[in-house]
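Shown next as structure tokens: one chain only, the form predicted on its own.
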Amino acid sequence: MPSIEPIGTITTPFKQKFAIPRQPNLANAKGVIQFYDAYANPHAFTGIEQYSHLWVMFHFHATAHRGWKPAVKAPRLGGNAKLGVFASRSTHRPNNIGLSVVKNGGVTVRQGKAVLTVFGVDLLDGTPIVDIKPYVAYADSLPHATDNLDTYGSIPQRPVIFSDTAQEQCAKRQAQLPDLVDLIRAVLSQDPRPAYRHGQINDDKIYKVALYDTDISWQVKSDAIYVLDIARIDQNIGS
């Protein structure tokens, strides 16, 4: 029985599964892949700069303990209808392997070890990386491929409005996290709530999303996302 071992891990802004974009490239989130010593040889990446995008294979480590399911709930079907696992991109798979295409941000060498930067990630911070492969446009892009996703529920694109307090808080973090505002807009505009709630244009519940070291509080009013508060997570500990 062949075994698969990770070649490294990725650092991303997403500290929890909630609110991670449902597919890659729906938000321009940055990821940094650090490789284990056996795979960090810079020679292993010679020529990678020729490719604008890369395939990243990874392990769904946060849900692996739940095992796999032959039928899974599909968010695009409203969150309650089911598809076969092999007709979905569910995390609950027999081998817990995921696949994302991301933008190649380039390789840097730190203390003799290769580090790969990518953009458009949809991965939880600390996700184990299994393999990297180049995205080859002539073979991987199939313009005549079809699916039925247009007949399912579309991914929302709601306006995101920052309260005065949230704007002030973002301004204070601008130097440390210059992409924070854009990332919040990209993530929240897709309405991370469960799909069955998407029909609720007013929702009294206050939700929270962890990005980087910040806790973002928000709710839905008049079909828009209102960002209420942005706090440092370490400030909330023990409060």
Ligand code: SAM
The other form holds:
Amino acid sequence: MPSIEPIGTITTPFKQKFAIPRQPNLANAKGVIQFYDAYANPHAFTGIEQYSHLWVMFHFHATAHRGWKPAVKAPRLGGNAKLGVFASRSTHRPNNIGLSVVKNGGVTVRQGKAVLTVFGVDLLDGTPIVDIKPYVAYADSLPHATDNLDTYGSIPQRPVIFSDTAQEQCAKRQAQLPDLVDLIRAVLSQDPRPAYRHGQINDDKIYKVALYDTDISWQVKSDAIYVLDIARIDQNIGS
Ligand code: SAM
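The form predicted together with the named molecule is what I want next, because the block you gave corresponds to the form predicted on its own; please supply it.
Entire complex below, previous chain first.
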């Protein structure tokens, strides 16, 4: 088999693996795919506007060096029980290929090159993109498909409460990052802590998540997520 070359890279708000949703469409995070010159020809995208959703195939570049494992820990199983890699969506897989269905945000042409916007991504910023295909509902939508994942526990949905300071800091970034508040809510409500901590409804630890150019500090108290502070990675927004 010939080696696979990426066709471009995606820009996303997720600057670190921690807290990226575990599947697409669990947060409406925007991704912008810039294609390498050989693939950026606008003709390669003719007709793409008729699809509401697209499959994005990508390289798990940040974990590829760790190789693959036949048995992997699946977060939905509480973090300890294991599944076979081919019964999971783990990053630690042969060929390190990821596959996400995302909302089609359309193609724009910048300086003669196609740029594709998508929504609902679960990809790290800078992820190499390997291929794009349309989601064809007549074949890909399988209403009778089943899995047993809910029997292992559902994805947490915790209330997210912003401190006064965090609200002010978000307001200052509103013009530049209009989706910041919604993204913080969507990402943190799923409680990105390791699954073994999910039962801990009061947790003294202060966690940090990097979204766009911000470092968000948060804590779990009384079963809710409290957003404490939103600092610019290079400077404090509040200062
Ligand atoms: N939907 C895809 C799939 O099923 O192939 C990805 C599922 S995988 C469980 C999603 C996780 O992959 C994210 O939560 C993030 O931690 C991780 N991830 C995203 N982009 C990555 C990258 N470029 N390299 C390594 N890990 C990545």
